[in-house]
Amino acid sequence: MINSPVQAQGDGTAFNPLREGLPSDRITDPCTIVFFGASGDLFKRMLLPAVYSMRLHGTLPTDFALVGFSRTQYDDDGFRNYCKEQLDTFMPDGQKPQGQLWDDFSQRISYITADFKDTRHFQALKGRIESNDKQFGTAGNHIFYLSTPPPVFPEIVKQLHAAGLDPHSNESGWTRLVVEKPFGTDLESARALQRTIERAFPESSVYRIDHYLGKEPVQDIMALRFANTIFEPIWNRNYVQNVQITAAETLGVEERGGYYDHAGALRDMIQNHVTNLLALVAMEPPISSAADDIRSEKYKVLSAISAPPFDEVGAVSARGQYGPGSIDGKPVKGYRQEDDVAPDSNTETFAAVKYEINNWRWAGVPFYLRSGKRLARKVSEIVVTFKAIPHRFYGDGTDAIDANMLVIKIQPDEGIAMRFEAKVPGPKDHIRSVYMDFNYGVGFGVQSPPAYERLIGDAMRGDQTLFTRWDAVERAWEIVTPVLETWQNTKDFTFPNYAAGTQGPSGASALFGDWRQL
């Protein structure tokens, strides 16, 4: 374990040499940010706390305004009170809304009770934005954040275009569109949504958000690879045995049964979050840190993954659905007993796939991706397992010499761990696996900001690095489509096939026998 480098100085204050000389985060441009679906769960739990945290940390522009746009009935004061209630609930202790800072922040909040199909309400939004430009100095800069259910996305985009709220109509500042996942429910719906968006918003103004990409360890994957000569020379088929990427949860579907029963683990996690992690792990070095140089390399590596033929889907994938079991010693019900879930549902709550990347660097190296609900432990991680030593001359032959392993821990413990072999002290040549473990919070003396805080700030700054470009979204759908269609069209009569609180279905072990234990 790496200990914290934080040191006490003579005046009693803390000094962390790892943070010495770092510039403060750049203040974002003045802007109005409009949250469509502002009465929904995502806004109150994630988006509103992220924006308020930016204000607390000084990364939100002074000239700023927030507009809620949703069907729920509020006037401005009622919505401000609603926002305060949510911040009181979801902000950590010491960061609750109070005092002059909250008073100033709340006066910049307004609300429009709206029907997403009513052009008059979008004209009212245009008037509110123009008023904010004058009253709060937001400089004609606008962000439209789509945090509504996905079926509403196309209608909102059409109405923004009709109201003259698209980038082409903005002559005084910039206009950006942030689109939540899922971007489509399959390949054709994703293409249809893209056609709608590109009529009003150029690609340079579209920010497809994947909150996994805002997590600090995910951002550090490129630094780990390209800022360290000890890793990049062995980051290839000559030295890597396999790569496994896991996004496991102990939670069930909670109150999202109606949504999840039409989505499933493959759509909800593999097609976007987990595939984006694969792209970062496997991409070639970009020619610069510019957003499109990085995103072009991600697209290239996805282009090298062949979609499996339909008759081979069973050999490269596994699916499961949780039944009753226990989590943390408490009994929990099975998926088919959850609210708003069909009693004979064929929806998978666990998905695993095997991909191979057909290029010079990775030919022959399997990439195993898995994600599931109601598993034994909540963990998201990337595990790179290196090839075994070619010839053994250590010990007496009774000790197993495990392959070296690099683990990028995304959540809940953010950090990097390495497993390597070492000799046990003493006259015998006994070998044991040991770990070096770096934790971001301990090492840098600060907690990583929430992913949404980073991503909203990047959208305000116009930095698209951590947002997914359309060509990569389309390619991810193309890769997963044979598995998706096969599962949709084939009833799995073994469901439920794993108990809540376990490692997942036996089919995952048949696909790959060396998954890291959860």
Second form
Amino acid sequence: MINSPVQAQGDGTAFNPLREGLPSDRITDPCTIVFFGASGDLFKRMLLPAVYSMRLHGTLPTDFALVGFSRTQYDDDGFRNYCKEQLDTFMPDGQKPQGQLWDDFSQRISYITADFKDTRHFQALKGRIESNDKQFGTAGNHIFYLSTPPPVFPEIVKQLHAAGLDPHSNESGWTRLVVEKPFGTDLESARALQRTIERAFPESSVYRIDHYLGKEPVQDIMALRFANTIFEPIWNRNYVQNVQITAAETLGVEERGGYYDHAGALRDMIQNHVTNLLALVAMEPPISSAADDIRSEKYKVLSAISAPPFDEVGAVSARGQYGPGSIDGKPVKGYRQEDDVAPDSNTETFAAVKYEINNWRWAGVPFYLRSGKRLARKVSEIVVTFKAIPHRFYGDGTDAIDANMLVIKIQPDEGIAMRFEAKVPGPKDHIRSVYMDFNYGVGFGVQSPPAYERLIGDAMRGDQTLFTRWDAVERAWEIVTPVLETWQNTKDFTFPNYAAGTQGPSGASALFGDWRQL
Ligand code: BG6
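Return the form predicted in complex with ligand BG6 of this protein as a structure block, the form predicted on its own having already been given.
The complete assembly is shown below, putting the previous chain first.
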């Protein structure tokens, strides 16, 4: 364990030399943010708390307004009360809405009960935004945040265009479009959505959210690789045996059976979050920190992955679906017994794929990606396993000498661990694996800000670095398509093939025998 530099000060606050002298977070431009789908789950759990938290941390501009636009009936006061209830539920203790701060914030909230197909409601939105600009000084800067169910995205974009709410029609400030995932349900639908978007919004105004990119340890992957000299020389086919990327959950589909049964783990996690992690681990150093220099490298490395031929899908992938089992000692039902899931569903709740990157750096190094629900442990991590030693002379041959391993821990632990071999103290030459373990919370003495807070702030600041560019989204769909189509078109008669609370299906270990234990 690396010792914490955090020291208690006389006044009880923590002094941390690692954070001394840092400039405070930049306040964003004045703006109005419109949430489509404001009566939905994501808004109440993640988006609203993120915006309110920015207010608490002083990173929201003073000149700010929030408009909810959704089907559920509310008037402005009703929606303000709804927001307060949600913040009371989802903000941590000590950060609940109260006093002057909440009063001021709530006055800036308004709501439009809307039918997404009705042009008049978009005209009403336009009127509301213009009056916000005057009343709250939001300077003609507007963010439209799509957090409705994805089938509605194209309609909203068309309506914004028709109502003159697109960036080209805005002469006084900027207009940005934030698009929640999933961006399409397959390659074709993603392309269709993109065509609709680009008629009204240039790429420079589109922010495709992948909340994994807002997680602190994910942002740190670039710092680990490019702010140090010791890792890059060995970050290639000469030293790396394989890379495994895991995003495992203990949760089931909860109330989202209706969505998930048409999605599955490949669409829901692998095509976006997990592929984006791969891009960060495998990309070449960008020539600068400009958003497009970084995003070009991510696209470039994804371009070097070829989609597997259809007849090889079985050899490079594994799928699973959970049956009944137990999580934390409590029995849980199987996927097919969940609400809104077909009783004979063929949808995978576990997906694993093997990708090869055909470039100079990575040729021959397999990248294994896996994600699943109702697994033994919630953990997201990237494991880089290095090659074995070329020759052993230690011990009597009974001690295993494990390969070195670098573990980038994304959640729930946030940190970096290095596994290396060490001699057990004593007269014999016994060898054991030990870890050097860095933990962000201990090291920097702060809790990482929630991903959405960072990402919404970046959209307000106009920084696209942590948002996925269209070419990379398209490429991620292209790579996954053969597996997606094969799974869709062939029923897996072994489903359910893993019990809830376990390591996943046996096919995953057949694909790769060295997954880290969950
Ligand atoms: C979402 C998926 O994008 O990510 C969910 O739609 C999944 O199915 C979630 O549960 C996982 O996010 P996190 O941050 O909890 O790993």
